[in-house]
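Single chain ahead, written as structure tokens, the form predicted alone.
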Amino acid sequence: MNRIELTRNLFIKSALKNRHPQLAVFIVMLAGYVFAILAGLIGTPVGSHNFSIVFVWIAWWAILILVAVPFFGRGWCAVCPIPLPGEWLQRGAVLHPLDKKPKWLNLRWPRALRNIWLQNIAFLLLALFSSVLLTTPTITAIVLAAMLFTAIGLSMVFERRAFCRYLCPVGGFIGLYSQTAPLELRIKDKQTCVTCDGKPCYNGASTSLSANSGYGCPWDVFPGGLTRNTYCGLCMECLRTCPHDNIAVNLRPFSADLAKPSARLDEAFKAFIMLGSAMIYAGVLLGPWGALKDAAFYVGTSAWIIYAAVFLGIIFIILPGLFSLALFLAHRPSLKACLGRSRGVGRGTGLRTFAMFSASLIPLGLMFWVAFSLSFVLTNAAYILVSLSDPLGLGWNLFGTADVAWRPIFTSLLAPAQTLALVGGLIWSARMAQKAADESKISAIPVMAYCFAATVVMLWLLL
């Protein structure tokens, strides 16, 4: 399938260039976000009846994992309310750009931290405390508030969306899996960007009198060099500022970005973090092991410390270690080349190969999360109706659904859907591994075996 330029359609293009529809969605999302914080602080402590738990970890999570990320990539980032207040303060404007420099300190983010290691750490922290976070409204409220105020604070110190680009724990995994999505923002002609004066798509067009007025890319990305979805937040500012109509939103084949995978270790370990977290979540939240659930829930106890150590060991030692073994076996006929000791190749080549091949795990990890989320969401979906009528758990019945009894839905379809997702992810990743192996002239079988073994484990945990 060739790319289809969606912005050729004048209605789609005008809708994306117009800030008012996006602002309306922003305001609704921000109001819901603030209400979720308040509900967590003043509502019922029973998580299954509190808006903050139900709508963040059931409703929003279902939309994010099952729809937004697989089909729209960074689409959630285009309407996420977290950076809004800080961005408005930073710019000194809500809608239209003003003829003045950004407010506050406007410092550059430190060069040594221009990667996603902080996002990886932030996600792991949430993951380690997930059993408490997903069941205790007060903790959820504190985390949501902390993210909002951290984003505001960073916007007052650093330029652009530093929180979104370098710290947001949600943004990290959305960026990773957005590479598989069939939606992208790209330039039409590279030479046009080369000759463009002032690069307003990156630097902004700061006069409200211009037909192409807008802010510089909030994500600190130059569209002319954009080749992957990972760091583009689909804010559409470049579409609004480009004076040459050289920005397009395209429909493309799934996983197009993985044809040329990244060789960055921070992104490689994000793949292992997400793969391992999905497996551990399935065991803790859906499994029958009461001792494991208790260990994950009672933070600070000796059992929790052991749980945290095992959690981190699986993600940073076992999964990447077994994957390295698979690559070692894949290179076995040319062992010297694998170790980087032939033809003048250094140690970095082995790490580069490890990072590039880890991209083949991205479809598998996405389908792991889809399979896990199907079970988690369909089991708890009834709570959404209850929370709609009584969001604070105070005995309200606004829509007549407060007394809906809990029961799982679509139980007969759950196991087949999960199996289909996992097998589909395995086939998808196997194809990615085969393509990478063909280019490297090595065997893909060990990497495929790794993916197969991980899929069998996930099937066992879920079914």
The other form holds:
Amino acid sequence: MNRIELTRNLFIKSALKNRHPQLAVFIVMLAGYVFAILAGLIGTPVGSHNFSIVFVWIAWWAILILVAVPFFGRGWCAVCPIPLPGEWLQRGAVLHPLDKKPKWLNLRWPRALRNIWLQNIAFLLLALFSSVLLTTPTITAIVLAAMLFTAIGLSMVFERRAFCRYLCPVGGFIGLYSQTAPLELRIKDKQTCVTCDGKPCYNGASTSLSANSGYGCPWDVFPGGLTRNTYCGLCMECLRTCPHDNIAVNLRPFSADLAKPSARLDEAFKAFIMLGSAMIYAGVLLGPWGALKDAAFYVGTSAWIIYAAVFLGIIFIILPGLFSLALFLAHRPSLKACLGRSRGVGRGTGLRTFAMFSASLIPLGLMFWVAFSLSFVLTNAAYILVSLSDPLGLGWNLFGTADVAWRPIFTSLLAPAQTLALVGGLIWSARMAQKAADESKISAIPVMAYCFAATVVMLWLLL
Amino acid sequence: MIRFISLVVLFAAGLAVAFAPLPAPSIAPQARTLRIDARQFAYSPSELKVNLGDTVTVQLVSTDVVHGLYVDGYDVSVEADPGQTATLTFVADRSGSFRFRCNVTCGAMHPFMIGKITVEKNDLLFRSVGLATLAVIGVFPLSSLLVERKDRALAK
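Other form of same protein, the form predicted in complex with its partner chain, not the form predicted alone:
Next comes the full complex, and the chain you just saw is listed first.
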């Protein structure tokens, strides 16, 4: 596949290697993050007029899901402020590594938890309370603060960015969808990594040892073995550390990582969690059914308990169950014969096939989120201007935009854009399913039918 | 070649599904008055259906706090004080399905206080499902074409 190495450009390379531009962005992000926490705690309780709600769930979310994830993969993780204070404390430094490191526990993350199940659970916990979280500034502030302090706490106990890698509810789905992005960080030559002494990209190189001083991969990834974007946080530490100039940032075709999908169940279920959540949110938040909104909002009531049970049932039983049925049908000899594949024996059955084929849902899920977010963001974007001038809802008018009247923007383009996103996602996923089916010598039709059915439901919910 | 022709035919069919004009409705337009009760954070009824060309009068009755009603695509709105009825009249001259939503901050779930009005038929939904069907069918010739191209490139 064709790739263009961006780091061949000296300006790009030096901008990425230099710690100062990244630090400048980090500081702005951290200041915004802390301000969002404060605004949530001391600002107006009216969500649509509070910086914490408007800038986190409208502005940031729009940038994340419509731009950052589809085009830059884990680009957001490269500038995310959440791990910063913990990482600075862990390293005892803000910029370059020191010879003398602070004596924190520096434990390895438990082997049994080296997967994204905790991230799945964390996302689902937030998802079940999302109606309250998205609309109540205090709750948003508490969640933001909890994430910050959890990241700090974990940095004191465990090595590297344990929070980002194993617990962050946002990082899990960014990692999943980053596989579709046209950007990657990879090594240039495998043999160079094999013969490299000390593997500074993974273990770090302090100032006294190397001119290329830097930290070992904060994401606990050996760049020499990188084949997918999922766990590479694009922090650029390996680019700084590699003594052989063997790290490249490449432009590549979309969804290149999905050519050889993962067979991990935690990642497979992440695909179902994201697909199902987008559909549920489209129905509950953007649909016309008041009873559903009440059930989702009034946490703790019997209606909410039923809502939570249905939410989890759709994600853990209905969607994977129907997908398993599709895979079962895909293995039927009659369907394979239909496609002239009766000669080959279907390879891989059971959980491995389930996990591998679920990767074909990744583009569809991403486009479901794009379509959902378009509606949510374009409808509420006017609040960004208001909140910019009056972030705490205290009657300020800093930039003269506090009195901008609410009005949805681009409403005539919304539905066609959603259709394009959903149909585009369907084509993308159907193509992925067909590739996987060709590899496994089974029929792609049932999985394509599954994707089609899910798309029709989403179209019905959004249009 | 057959695969290429199939793709062209499917593309043309897609254009027809997306843009072909539909027959005009035969039902004569009439004046309709619809009463909508608004409460935190729902309308009742929340789904309305009218015919193309109808003159629609919405009587918005707020049962708790101040609520509004803004119709996407028509860009018309009305606000009702608690216990009061406010009236909004517009001509439903665009077919399709449109969200209507509260335009007065009315509480936590205000951004999601939404209803739906369908004028004639939800054409876009039917067209979109048609496009999705053609898209799935089109993946077969598209994949074969891509594989052929890849094989040719490898052979060279």
